[in-house]
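Next up is one chain by itself, shown in structure tokens, the form predicted alone.
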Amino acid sequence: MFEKRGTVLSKFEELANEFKDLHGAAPRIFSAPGRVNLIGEHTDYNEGFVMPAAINFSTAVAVAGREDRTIVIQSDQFADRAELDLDKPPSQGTHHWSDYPFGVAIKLEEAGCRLRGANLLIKSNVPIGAGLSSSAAIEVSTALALLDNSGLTTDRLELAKNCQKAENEFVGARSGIMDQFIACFGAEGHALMLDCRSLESTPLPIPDGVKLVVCNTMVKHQLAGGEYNKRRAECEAGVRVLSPHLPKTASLRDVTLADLESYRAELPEVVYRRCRHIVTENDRVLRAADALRSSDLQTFGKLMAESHQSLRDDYEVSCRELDLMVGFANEVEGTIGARMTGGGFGGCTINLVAADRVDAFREHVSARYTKAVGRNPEVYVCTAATAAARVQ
């Protein structure tokens, strides 16, 4: 894993000695970042709104091409390596860890990319299963690694759209696009407003004096991935019965929360409120961005609490340890808002901080996690850094 401290060069400059060991060439090396959620989450794959932030929290792949139609890959976090014929590829993923990079060439030459035979080396410091997008991360770079390979370039908006078909179609987790948006289009210092329908996005500059602080509770709580589809059906399922009430309906983005309350009676309990917090999220996005633009971050915080108060209530998608998180964060003086962030059931919590109250915030919050739970969270102070490239 990357030191989370030191230069650039240096981590890049260890990947490529790395590579050299074991493939005897010098390789090409591309990075993507992992991404942290400001507000807005499952609205995704409900075409509504989203505001994330690149991090500076990177996954990056090292390459080399091959003579022959090969994908070799190997990751500095497990110790097995894979390998994949790229003229015979499997339909769909195994539960391992390469399905994602196997699954973003295996898109990529439906999109008739033909790829090239490739040695890969990934290298990442973005926490697994934290919800901080290490998927993403994997895909875009990998995807760009192989396109540079093979002589190909792409628009990048595809590119991002054949690495969510890969986690879609060949990994089966039904997510959104925002994580391969961000990797692909993430701007230093700033989170992007994304409109998850129309994919236009709006950079929203983060401001002077605020840092933002992302606390690991450590746990992932292992209902998560099949609980992530359900949420997704349970969407889907409000939307078959709204639909016939409100023609123009094609998503819950389409729902006020005014239409969904006229016809409550016809939802199952459950349903009527995985509706209202995507509705209510959806709310909230918007008037977190008019918050940020006009420095507001009194009600940026606020509508963060609402937020992390949907998600626990209406979507279940907290637990314990994230609720303790939040807890914590809000009440050390200069927090401006706190609430979970990603997929839930375990990862991050996001936390805005004033940038002089950080060093105050971080011991808190450890303290006070490490006593309540019995286990030490890990706190990462981030910030917006920029979309996938090459680096070296």
Given for the second form:
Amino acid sequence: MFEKRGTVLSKFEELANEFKDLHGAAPRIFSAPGRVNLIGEHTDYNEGFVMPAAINFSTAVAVAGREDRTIVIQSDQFADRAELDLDKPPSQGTHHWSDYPFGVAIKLEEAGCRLRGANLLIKSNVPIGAGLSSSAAIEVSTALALLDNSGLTTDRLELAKNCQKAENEFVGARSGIMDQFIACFGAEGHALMLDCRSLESTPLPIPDGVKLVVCNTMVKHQLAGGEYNKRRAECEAGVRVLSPHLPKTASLRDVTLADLESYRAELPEVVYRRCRHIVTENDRVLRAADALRSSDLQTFGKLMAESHQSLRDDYEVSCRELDLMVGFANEVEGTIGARMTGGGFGGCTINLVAADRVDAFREHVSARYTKAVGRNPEVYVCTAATAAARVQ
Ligand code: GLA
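Show the form predicted together with alpha-D-galactopyranose, please, the one above being the form predicted alone.
Now the full complex is given, and it begins with the chain already shown.
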């Protein structure tokens, strides 16, 4: 809620008012959540398992139609506005923040959705570059806004896939489906266990008395984008070596640890370790889902710890700040599990913390991190939120 001219306005009312001031029309507003991933990192593009939850940080897009076929976009997080002529779509992004929403518009058109021109105004509180999927939040909210503005609807799964395509083909990040999927299908109070091959998902309730605490290291190392695509290529290299021996292997999803050990000698050492992370992480997600179903939080926390180690040592996507943050979390009584979350190289950790220990956790981790790194971390106590929707 924001205070304005003596009245208390919801963030959506405030966005609607700003839109009216800019464009002279009352908008409709669509919102999509960011996400945190409890376990299952870098497994999505290997057709494996992930366990994300949508969070109560979101991106809202206000929309109203235009007479032409231009999309004009502005955001509260960036000073410049951008325009896209739907009749002259570029084939690639330009490394501008508008690549995400414009990529979505272009991919929707390629999928046969004839879009009307639109004015869009975006307001978001999903931290950018923090690994909480601000990009999927902007993609999915924009997609819903543009479709509605054109009198169109689409299947949610198709919508998630088109948003992923925008990121893969237009932005140039070869990301998996996890972030767009959870923005489209998140369920309040639940994480989703998602099979990234079948795209079937099962809601798993977040147990009472446990909080999802996200710690932002406030660093994002430059390597992030290039290294992400490199990891994906290394996994594909592993499949190329293994599949002649294991004919049913379409992706690392199909490989067991025993398979991997059998052909270890044929794999470059780095590729072997990348594959080992994926194979063991898939197994951890399955065991974590069982643990959550049977309220075995101790096992869940142990699996989170193993996931972090594997991401640090085998997949090499952690960094000093993430490792420190996880270490400090583990010093607090009441921490059930702690690990990096998202793509890595900075960004956030996810911590499951006993509800009555959250204040002590925040104090301890913040003080220890600030002293060690010289930066104040941000700590967000999140709730598992619902999927993208029209909100006004
Ligand atoms: C990013 C990508 C996701 C996923 C994670 C790592 O968030 O967008 O598809 O690969 O990294 O698990």
